[in-house]
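Just one chain is shown here, as structure tokens, and it is the form predicted alone.
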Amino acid sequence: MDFTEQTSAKAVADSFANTPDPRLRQVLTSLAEHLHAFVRDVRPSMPEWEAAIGFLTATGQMCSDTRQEFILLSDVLGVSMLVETLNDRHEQAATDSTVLGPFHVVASSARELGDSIDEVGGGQPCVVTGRVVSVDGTPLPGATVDVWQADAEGYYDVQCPDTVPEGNLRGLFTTDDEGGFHFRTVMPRHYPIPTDGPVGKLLARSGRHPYRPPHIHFIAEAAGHHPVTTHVFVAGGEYLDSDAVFAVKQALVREFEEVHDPQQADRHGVTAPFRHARFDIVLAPA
């Protein structure tokens, strides 16, 4: 068979017939479909197709230990919302999911309920409070939360390595009796996601906003449960609408309220006014 324009997808499907895994052979022959419709339709130049290339070469040499730039490109593409969207098929009851985000560190430190993940101070104090439970209500006894977030300014610790200590702003806290769970931390900020490499440069060109609004990462674990990634949102944040990486959803904003009680504040172990959220997580059977 000659390869044309009109063949090439078929060609290049055929070479992977033979792949014995047949997920990967799925996945390799859809590839070849959809990526050579692709460029049949917009027809790149040979100046633009080595754009393209050295776009994704300079992604791949932006990654490091604590920054994924690939999935930061997934993440503004929409890609890792749809993978979580499709994944994302257990028990209506149970919490939805959102995006893992490029600022996840493997093992986050251990911490005791009612910690501080704040190890350098500022901003406004906050408390976190929540359960987590299996769809019937169920509590959870020591399920794992893993929990990061933004600093007041808008940065994760990894972005700060010679003004913030490793580990700021992120714990793993295990449940209670009750499947409880409550922390100290400070407000989140809304902030814009790294922009100094080629995903900056590619949302600059195309005249999107880097922002993404105010929130908590998430992860629980519980055993016989599926886990699940997810955020809290703060309640009237900035870019709620237009999330950089298209991750809110609303049944996952809640209010921060504003508490002026010292005696509660004296409770949680901070000072008023703070902040105060509460947010159950529901898993799902596995």
Second form
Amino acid sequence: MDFTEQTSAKAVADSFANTPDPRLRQVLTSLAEHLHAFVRDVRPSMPEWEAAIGFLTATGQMCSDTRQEFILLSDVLGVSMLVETLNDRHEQAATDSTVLGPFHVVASSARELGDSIDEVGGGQPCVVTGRVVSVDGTPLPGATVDVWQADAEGYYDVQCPDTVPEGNLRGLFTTDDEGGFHFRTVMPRHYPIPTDGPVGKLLARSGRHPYRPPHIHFIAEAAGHHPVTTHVFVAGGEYLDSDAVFAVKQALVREFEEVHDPQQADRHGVTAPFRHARFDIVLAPA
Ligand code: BEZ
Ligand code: FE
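Mind giving me the form predicted together with benzoic acid, seeing as the form predicted alone was just shown?
To see the whole picture, the full complex is given below, headed by that same chain.
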């Protein structure tokens, strides 16, 4: 049978028919069908096909140990959130997950409860408190809470290796006997995802803004429970309604209250006024 517009998808799918791994066979067959349907729909000219190859090549060339342009591409196409959503079959009561993002590339230093993750200074002081509990409310002592965030200028440590110490605004905490955790930081600010690569060009060409609303990342893990990768978002923050990577879930938005009480500030080792958010994390049993 000749390779034609009508037969192309089947020809390629059939070529994978003897793939021993059944899952890989299923993925490759589906890829052939959907990719060929897409190409038939778009009908690229040869220069357009070359541009597409050039875009993917540039995306790969942008990747390094500290830069993951393919994850960024997946993020702005909504694929990361779709995969996250498809895999998030947790119990209703458990904390929603959201994207990991490309900046969890450095292990967070272990820190004591109450420590500051800000090693540089600057920005509005902020305290985050919470508990890690199971869906029935049982506290989870000894759970780990990995946090990371951008600085007051909107950059992660790995984006400014010359000016910011590696590990700034990252921390790995272990919950106390009541499952509690608390740490000091600075208010997260909205920021643009990196725009100096092919993904940035894609956003610019399509008239999309690159901003993410203010947030702090979390990965919480506890024995006998499914871990969760999530964020807490700042209520009222800019771009909550138009996150460039589609990652906002309303259940993850929290008030970051302004606290003026000097005694509370003393207790947390900050100066008033400071902002305070409470973020409890509920894990589903494994
Ligand atoms: C982040 O929040 O770190 C992030 C997520 C997706 C794309 C870029 C950044
Ligand atoms: Fe982020």
